[in-house]
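Take a look at this one chain, the form predicted on its own, written out in structure tokens.
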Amino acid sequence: MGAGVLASRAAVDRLRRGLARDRRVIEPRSVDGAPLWVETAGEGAFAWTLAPPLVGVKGWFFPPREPVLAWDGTGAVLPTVPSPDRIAFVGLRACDLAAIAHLDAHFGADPWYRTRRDAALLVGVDCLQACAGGFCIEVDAGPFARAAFDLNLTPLPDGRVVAAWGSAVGRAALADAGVTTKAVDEGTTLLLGELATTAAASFPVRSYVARGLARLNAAPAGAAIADEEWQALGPRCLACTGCTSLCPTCTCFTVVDELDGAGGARARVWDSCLLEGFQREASGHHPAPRPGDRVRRFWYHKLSRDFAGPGGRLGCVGCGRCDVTCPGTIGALGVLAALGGER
């Protein structure tokens, strides 16, 4: 780990077209007025104040749909392990780094998902303010990144930027784009710490996500939460899955079997634990029959220490993006306002 200073935005632009040198550069830019992942060559300037994409970037590594097996009819079991491209995603934020770095202690031995992993330079931008909806301050995931990336960009309001590298990958990516630093100073060091403190306080007051949190994680196994509110809430979930697939930390699949003539396919495929038969045991046993049953536990799975990762990490990084996809509102915020006691 180490860090520089940049002389200006432009050094981000000139590294992020090194980058597209031997990479294929994935960054957020405007689509119909929408943020969006898009393949650069990283022409222009970069948008440094555009809001994160509403879909994070956990499908490069962990895809909807990963052959893990295959057969050809003679017998013969065919590899499956990606040969992936060298890519590089520039602009993650520390909500997105919170998440990868979860997925890399949860798929930490799988080789899919590993050889895509290690194919990828991630650099991060940290928010200097908090973005609509988020909440990563309150679970402990950003507005400043600390986990996952290879280059962490801070801008600074003279135009400077600060570059952490937490990778030798990381700092080989700046001077291999000929983009070259300065010690970061007393005075500089000074700055970062006002940034951080302004962006903590521009997240508005939430002391029902406090009260819920402390609520789920009420010893043994949140029994301040009485199961009629667990059931009220059940019938707000529609069963969409809207929620499962835009969260960048949940990991549930299923596995499939797909026939092609005599040869074939197994697949894991993206599951919700929101579906009713997600759970559902041959026996026809189901420890979770009703919706609300089916929220407590995804809930629980988010937001209680019970199932956190390592360094206390919890499941959910307040990015917000439940919420936004959620007809239901049970999304993180929703969830912990009725509670919290907020509704």
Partner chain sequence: MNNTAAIPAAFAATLPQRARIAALHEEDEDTRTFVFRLADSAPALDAAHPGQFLMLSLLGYGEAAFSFSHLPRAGAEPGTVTLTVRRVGSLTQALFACEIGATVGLRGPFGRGFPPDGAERPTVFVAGGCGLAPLRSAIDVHLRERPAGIPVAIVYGARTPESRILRASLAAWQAEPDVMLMEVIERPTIGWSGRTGLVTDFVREAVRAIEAERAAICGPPAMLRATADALVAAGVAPGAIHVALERYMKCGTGLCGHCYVNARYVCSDGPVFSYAELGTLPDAFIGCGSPPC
Second form
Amino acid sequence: MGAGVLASRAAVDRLRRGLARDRRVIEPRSVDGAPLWVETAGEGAFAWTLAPPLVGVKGWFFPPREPVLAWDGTGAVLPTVPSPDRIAFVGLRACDLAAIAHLDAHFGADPWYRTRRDAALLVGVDCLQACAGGFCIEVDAGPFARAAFDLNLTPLPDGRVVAAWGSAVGRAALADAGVTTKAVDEGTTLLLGELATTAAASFPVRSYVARGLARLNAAPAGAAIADEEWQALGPRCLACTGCTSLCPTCTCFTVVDELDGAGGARARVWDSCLLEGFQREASGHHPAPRPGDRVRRFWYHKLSRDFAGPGGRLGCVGCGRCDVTCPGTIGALGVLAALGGER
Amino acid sequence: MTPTTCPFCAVGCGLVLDVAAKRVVAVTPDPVHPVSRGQLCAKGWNAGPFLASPERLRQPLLRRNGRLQPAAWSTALAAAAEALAAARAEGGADAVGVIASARATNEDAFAAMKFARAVLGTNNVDHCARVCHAPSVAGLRRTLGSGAMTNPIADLDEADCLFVVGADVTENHTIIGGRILAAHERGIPLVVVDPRRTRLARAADLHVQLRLGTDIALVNGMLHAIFAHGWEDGAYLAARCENVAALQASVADWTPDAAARVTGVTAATIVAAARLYATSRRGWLAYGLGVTQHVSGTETVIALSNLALVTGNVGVIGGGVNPLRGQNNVQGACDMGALPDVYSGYQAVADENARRRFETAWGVALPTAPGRTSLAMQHAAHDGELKALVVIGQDPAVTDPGGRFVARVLERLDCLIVAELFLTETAKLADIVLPAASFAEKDGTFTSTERRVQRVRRALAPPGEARADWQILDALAARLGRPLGFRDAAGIFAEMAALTPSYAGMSYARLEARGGLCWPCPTPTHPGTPRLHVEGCVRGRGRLIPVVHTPPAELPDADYPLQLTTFRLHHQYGSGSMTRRAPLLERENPRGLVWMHASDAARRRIATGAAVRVRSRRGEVTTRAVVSDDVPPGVVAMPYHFAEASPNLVTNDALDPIARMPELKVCAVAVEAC
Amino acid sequence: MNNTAAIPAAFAATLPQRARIAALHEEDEDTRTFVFRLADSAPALDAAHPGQFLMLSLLGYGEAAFSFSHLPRAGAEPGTVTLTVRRVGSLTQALFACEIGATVGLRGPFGRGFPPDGAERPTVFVAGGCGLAPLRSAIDVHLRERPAGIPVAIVYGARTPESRILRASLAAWQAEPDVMLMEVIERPTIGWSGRTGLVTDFVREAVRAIEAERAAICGPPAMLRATADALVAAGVAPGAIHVALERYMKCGTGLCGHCYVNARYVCSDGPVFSYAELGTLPDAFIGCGSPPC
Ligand code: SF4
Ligand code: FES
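Coords for the form predicted in complex with its partner chain, given the form predicted on its own:
Next comes the full complex, and the chain you just saw is listed first.
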């Protein structure tokens, strides 16, 4: 919606403290050597170059367990209405922002999601350098932010920061914090372009990604990849639920009734389509009976254009978390390497 | 955000508990944990739900008029103390006993053994290692001098050959299993010895699908081939081992053909397995319950130790004899001396010096004769010699062999006291049930399968009036007039470390670092010992001990024509009291099942999903069939997590004569459609 | 359904509507038809189309999806919901334990049902087993809306004569003019003198007999594709064959992901798809060898 130049990184600190006046401010910090999202009140040095935390922010909007209704002994049933704190995430990377755009599209007007999401203000920070296992650039999700932010910051080498606002709330946050901006001049625009080029060049060459994606997306659906290929990958899925839990765009849930005395609660609970029980029907019929069927189905969901979301972007945003957490080495890059003939 | 250690299997993965509104809202992997490195298995990911289950015990229960009813702590403790005192008065100190928990912390286990010995005055203390790895302790202590995993998990990445025996690693120790799959994909040869076609077996370069309980014959056949081809490590044998000639002589008759006749695998396969393992520079050998849960469990462990020593694989990077322990803290419970014959650090109760040390520290005379194992306690209870039993966080009525017998025996006790998270099958039989805190609600340490001692941290308060096991025992001890004198978990650890040479250099301050320390860690500056036996074996020379094949105690016959073996599922744990309360885990394997081969199924007109009855000489169980080539013809396999279809109603409680380990892995059964 | 005054409308709208069991009828040992009466008026449910479904909720047992077996549009009383339920899981087990007057929760209708147009074209309905339940409302609406003289064929396959459900409807159709009812029994018992075999054996005959241009299928997974293929072979265009898919469903509104088939959600894009559409969804019929309903 617009952009301006902040004179220095100190202005960002002012913004952070300004946000903290009426919001909980959550930022990435290195804790015991691992990047984590922690509540900072906007204080302390901002971690400009920290890699995104292994556990993303999805759970703030779509919690692992979301009670949706409760009943008591009298049979009265009431929906459970969340009352989230006002919050600001500062330091979201492009991949996670692209993922939130997916979540927004998927959940639409769902009142639980909307209530939590509306309470949050999102401040992105562009990556000038590839992170270790990330491949956002291959899936058009980064390293510079494309979507979903209220504000997005690009730190310039000379200390200035370009701030783009994607919403009126974002723009107002700058003003409320007393942060002034200058217009983005031509030199700065050129500089941004150079930074984008350098950032892009910092990614290792992974030609198998494009090959794998091309095979997976060849028409008609499924034609280019023989069933045996998927069935060979099947046993490598140990059904741990790690990928689906960490995936910033995974949205599947099941619904469970939890009894407590005479009353109880009904809750949405994160589910995983890689579990055998996910689609097993009460009759015993199973539409994805073999592990390879489930692996294929999952990766189609992530990597097929059929599932493209906002901006035509794939369900996979290239964050690389599944590759870290998969004990069977079939995270996104692992699978694309297999499909792309690299392993 | 509380970093802690997974409460399920003994891999010891790091997980992070996220607590909001007094509830664990998310369990996530610890990204910087040295073992799990940002990964968890399905159990770890689903460690949250059981904590918040409304079925958690929140207050003590006391049996009145035949029914368990809520009671105040003071009432319950008074009743427990009175019952224990009465049992002692009537039958002497050995009329009481304690079953400690391999799930609880080291601090809890140490408290249990101190409670038994210093308060009750008996060495009748044991835990479930009896039903998993007692043979490892017995066997490896004889051959190497230490019963623990010799090499770290990470060493499998340094190996030139991976040799897995009787362990379903991808399902039971998933994070290790994944690492094995990854190493194999990098080109490291993998040999799997297992009667079942496990996931690893399917991936392996060589699957040695031997008959149940014939591992010793296989190993002796391999040793024969190794000596015959000169694949042994002569220099290593000369420098570091003893009894070489005797071993070599003992396998002289075990030609691969002879071994083939017993094991049912071809001689060529036996030689190939021997070649792969012996001619690789470093072989990482791991084994599981398929080795130990046999009448010949201890001897099979010795056979594997022979194999590793002969090929020069003990005390080297990337090698080792590595028992994969089952429960999160079964190693720790052993280390803590929750065993009838040793104090913490495997100091024998029969050793006067050791006993003195504990007597001095605790200011009380300690019993001298080794106590009863848990199964011996059951038999003593049956015979009326054991009158009262304290069971902490174990469910022997489901997990022990001959389940009905166990239940009957427990009912015979004058008093059964159970500390538990849930009203388990065992707790239902109790006279007094005491609500226990879970791993997330207390501080402490667990010791993983690789002897890694790691912190467990309190992330939230226990539900209701539940307390940590050590607090319960402390309160009970006080009622009996001999307080344990514990103030907090750190204090227990310090007391234990001062009395336990292998833990002497550890403290909570040092254990703050992720990944903790591996024992032995004798001094405060010692870095810990990931790899044992490097400068020679703990006992000096590695001892080679000839062992002979003993067939399973019960072989199939006309009445019971099939062999039943047991196994565990990735998505369940133990008797399921924690995992079955996680909706995703419970859904994954909703009920007890029996796996059988298509040929056996067809003969009985059984299809997948059909209700079947599994019968043995000891009992029967009704369950559902899964027709699968995971098992060979003649073998059926059941997971043991489901109380409603527990194979332990039919399994054999014939014992390993050395470690007194029951033969859970094989018995004869009949299966029919019903 | 309760005092929801203080509850934001978006949340209140998600609550199941309260209904009571007003009548029930045993179809066979494991199949029962329930008539529920809604506590409050529910225009959306009254206007539901054949092939749409709702989520039935039992507190403590969760929710499950069921297709309507009778509808106001087919002559059922407004303010009622009729479901024919087979006992297969814990929720249906609990429902079978309920007596008349017991309270349940209902949410719906959801999904895309059988296309409302086409009453003027000769149509074959093919049902297998308990698949007759959802198809019944489609048949009844069709019979009401078809112009006089337009023929209809109904092919209904059941395992045994005893396992046939909704017998009153079968009898009623039998009596309708220009309706050809073909009952096919897979495992005939003594006394059965009608057709035996599988529905697929009789599809061609049915299509020929009425010169069908259009078809609707509902039944166990294994039967769907075989029947659709038989219809195509008999000359019905894939685009005019409407197949009701079933999937495990948890939300009914395209959020939970349980029902997805390739890039489609059965709950919101279906459950009725044309066979031409299904041709673009290679996952639709995977696993169709496993036990039928
Ligand atoms: S592998 Fe074991 S320690 Fe690791 S998460 Fe799973 S159960 Fe926990
Ligand atoms: S049932 Fe939830 S998405 Fe279809």
